[in-house]
Amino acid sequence: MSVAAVVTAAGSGSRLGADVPKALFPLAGRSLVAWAVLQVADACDDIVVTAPAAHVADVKAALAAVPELAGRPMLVIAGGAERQQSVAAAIDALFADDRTPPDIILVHDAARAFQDSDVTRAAIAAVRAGADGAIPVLEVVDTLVEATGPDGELGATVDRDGLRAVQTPQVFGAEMLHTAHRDFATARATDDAQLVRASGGKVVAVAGHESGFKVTRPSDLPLARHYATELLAKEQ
């Protein structure tokens, strides 16, 4: 079964306060997009990464950049101004006409660039043994409350015990995730396994892992290094 991963690096950044969009952001000599693409590399047949607008030539430019990634039959496109629209993009082009579309597709965000790559595996593995979708978790370690109401009163603490946080490389089905894009193209979802549960299909859990965290802020920046550091010295 084909694989095809789309890797959304449309975002701004703005909260990371650089002054390149995030996907361009360099650490220990790569941008972050391109550590993200390397992560997933090995696990796919073919690769869509969606770029901001006016940065298409430069992610592309920062994806050439990277030897082990040459050769590797990959799409540069605009993406959207939300990350739906951008993923939604990348799937049309991956079922053009003049493409043979994937069986699987794995959508991951940039901004968890150094998601291990056992976890993507795994969560190909799962669809390929017959669940619609399959996305990491992890535990929620932080106490949790309601948002705090209009006179500032703290909400009520919620049970974490019954609530896993989010990663990705999220996998689905390829048709599967193309007609939950096409039907609820108008929806707000903040991930695809929402548009394919809306859809009907099984998503499953696979476990995550710390690396997979979000780059978001200055703070995030030196873990990334770290993480960025020691993937390049396990090359060496």
Ligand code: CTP
Second form
Amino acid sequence: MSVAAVVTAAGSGSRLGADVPKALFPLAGRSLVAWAVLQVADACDDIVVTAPAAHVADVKAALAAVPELAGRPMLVIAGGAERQQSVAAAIDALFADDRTPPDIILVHDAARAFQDSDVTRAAIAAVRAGADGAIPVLEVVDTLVEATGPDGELGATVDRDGLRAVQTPQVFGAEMLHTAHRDFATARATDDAQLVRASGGKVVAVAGHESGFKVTRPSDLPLARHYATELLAKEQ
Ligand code: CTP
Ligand code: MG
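Could you please show the structure of the form predicted in complex with the named molecule, as a counterpart to the form predicted alone just displayed?
In what comes next, the whole complex appears, and the chain from above leads the way.
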């Protein structure tokens, strides 16, 4: 079964507040998007990356600068205004008339560039074994409370034992994901599993990893640099 990766990198990174889009932020000599693609490339036959419309050439250049990615089938396209639209554009590219669509699609956020590759492999294996989708999840460490009204007004404390935090890569049967994005294009979902489940797909959980945290704010950068440096050391 062929596997294609959709790596979403079209966001601006407003919370990171750097002078380049988040995907182009350099860590240990490679851009964030290059780290993300490298972490999933071995598990995939094809890769589509979504880039900010004004930075498609820059993202291509950032990926071309990594010799380890040379010769890999890779397409960089302009993303949409929201993440969901970026993913939809990438899926449409994979299902274009002049291509053979993949059997399985993995959707991964460039912002989760350091996700452990064992997590990716486990999610793909779950879909190969018959699930419509598989997503990495982690237990929630914070106490959670409902914020029912204006700041300062609190509702009930939520039982965190029954909750999980969701990461990427999220892996799906390609046809299922394509249909879900088409049928629920106007829904506003924060991940792809939500759309597939709304479509009637059965999505299972696999164990996530703390290295799959989402690089969001400047305070995330020291940890990101730590993982980048560690991965670089493993290559030598
Ligand atoms: N993304 C995308 N297209 C968009 C918005 C986001 O492909 N229109 C991607 C981002 O590049 C990122 C992932 O979706 O890899 C998760 O989004 P997030 O972490 O929120 O990144 P940004 O939207 O770039 O950051 P911010 O919300 O701080 O601006
Ligand atoms: Mg965002």
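Positions refer to the first chain, counted from 1. Since we're looking at a predicted model, the values are computed, not measured. Between two forms, the rigid core is defined as the largest C-alpha subset superposing within 1.5 Å.
- Once the rigid core is used as the reference frame, the Cα position of D151 differs between these two forms by 2 Å or more.
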